[in-house]
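Taking the form predicted on its own, here's one chain by itself in structure tokens.
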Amino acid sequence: MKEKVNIAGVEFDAVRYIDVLTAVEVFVNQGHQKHMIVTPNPEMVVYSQKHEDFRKILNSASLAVPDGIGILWAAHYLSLPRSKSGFGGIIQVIGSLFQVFFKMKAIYRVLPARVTGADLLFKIVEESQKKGWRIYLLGAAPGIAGIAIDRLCKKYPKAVFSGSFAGTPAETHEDELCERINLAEPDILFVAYGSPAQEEWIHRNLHKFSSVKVAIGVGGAIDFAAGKAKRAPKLLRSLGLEWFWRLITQPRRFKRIWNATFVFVKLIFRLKRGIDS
């Protein structure tokens, strides 16, 4: 891999999706070792100035992808030589961000693509038909993991699902869970708990399981699988406007989306000035 970019102290690696299915396979056929892959936003970014364990748990995965728009733009941005006067750093960011719009190639000059939990799922099942590797979908509601498999099975029909299960993210549920998995021998385990809970379990059970290689939060990409929630169109996702479409849809998202937004670009905009928050 090469040398990771780091964005208010959140690592992220400069892949693509290939990389990313090069780097399971390697995972998986490792033997022993355990890894866990992450899946950055600006949101959690956001949170991880206020949660030093929660960015520490980011910085140990084995692979940090980025997922969102935003994440690419701030690597872009803090690239750029830095504006000797204000009121230059403010037409620069203003300007940067315009290119997300208007000349998307130029900020994926560090960073070359979009990472996104939801795309991951569906390459890496595809993937999984001509590796054999076995699969689990844990979190969601009771019973989304289900339809969710039986939907992937459709269009993956060589896919191999070991279990599900919808469980919780709390402590005193970790040993069940974690035996129920154990039983079921996955290869790799997808966790969609929500971000930071997903990634906290991850990082205090992934040492318990005898078959999993890898682990990954997802997010809400079980929804998205069985077909429970929908994703925003291609072309606005090709514009980096999902977030736009969640907040049209899922307007009690607005806390979240603006924290992923508004909140993201002002601490983007304050570190590359040298700005205490």
Contents of the next structure:
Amino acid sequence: MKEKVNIAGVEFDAVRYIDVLTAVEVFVNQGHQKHMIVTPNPEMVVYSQKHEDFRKILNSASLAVPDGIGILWAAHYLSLPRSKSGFGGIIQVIGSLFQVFFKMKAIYRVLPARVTGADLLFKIVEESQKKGWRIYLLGAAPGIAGIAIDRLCKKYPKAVFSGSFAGTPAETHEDELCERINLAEPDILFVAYGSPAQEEWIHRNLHKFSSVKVAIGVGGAIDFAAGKAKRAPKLLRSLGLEWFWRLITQPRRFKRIWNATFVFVKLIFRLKRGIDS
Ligand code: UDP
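Could the form predicted in complex with ligand UDP be shown next, to go alongside the form predicted on its own?
Complete assembly follows, chain above in first position.
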């Protein structure tokens, strides 16, 4: 794996989906070790600034994939030569944000692709048909993971799901959940408890698994797979405007989207300009 790309203290791997699938295959075949894959987005990077323990958990992962065009932008913008004047700095940040909007190649120079938890779920399930990986879905509201499995099995008929359970990320329930998962003997575990709960849960429990070799925090991916939540139309996604779609369809997310956009850009700008927060 190439060198990590550090964004405000969070380390990312410069990978595409195909690289993640290759890494998953290596992890599963290695057998003896257990791996966590994290999918940090701008909101998680913002959160990690004031939550050192969470940042350490993210950085302890075997693989950290950039879930959000904002992460690709930050990697590109931070790699640019630092403009000397304050005015030049403002022009530089605005210019780089325009590059995101117009999907210019430069944005993909440092980190080559956006790799979302939602797409990873589909791609890993698809690949599991060839590789025989057994999959378990943990999290989402009761009944949703079952619907997701039905839909995924229609699309990928050779995929093998060893089970699913809603559960809760509460520490009091985790031993019981781990036992349940161990009995089902999956190779790959998707955990959808939202961030930071899902990464903290995986970090606390990874060592308790007997068959799981890879655990991945995937946020709302099970909701998407079940058709309960709708992904943004392709055009908006390709323009890096998935956050805008979520704002219109789920206005209660305003605070989270504000953190993922304005607060994140401000954080990265200040970091580049060497302004203490
Ligand atoms: N969730 C859960 N138990 C909890 C909290 C959340 O199962 O105690 C699930 C929730 O149902 C959803 C997922 O965690 O399926 C988080 O989704 P969200 O859209 O917030 O994640 P994002 O993709 O934004 O990280």
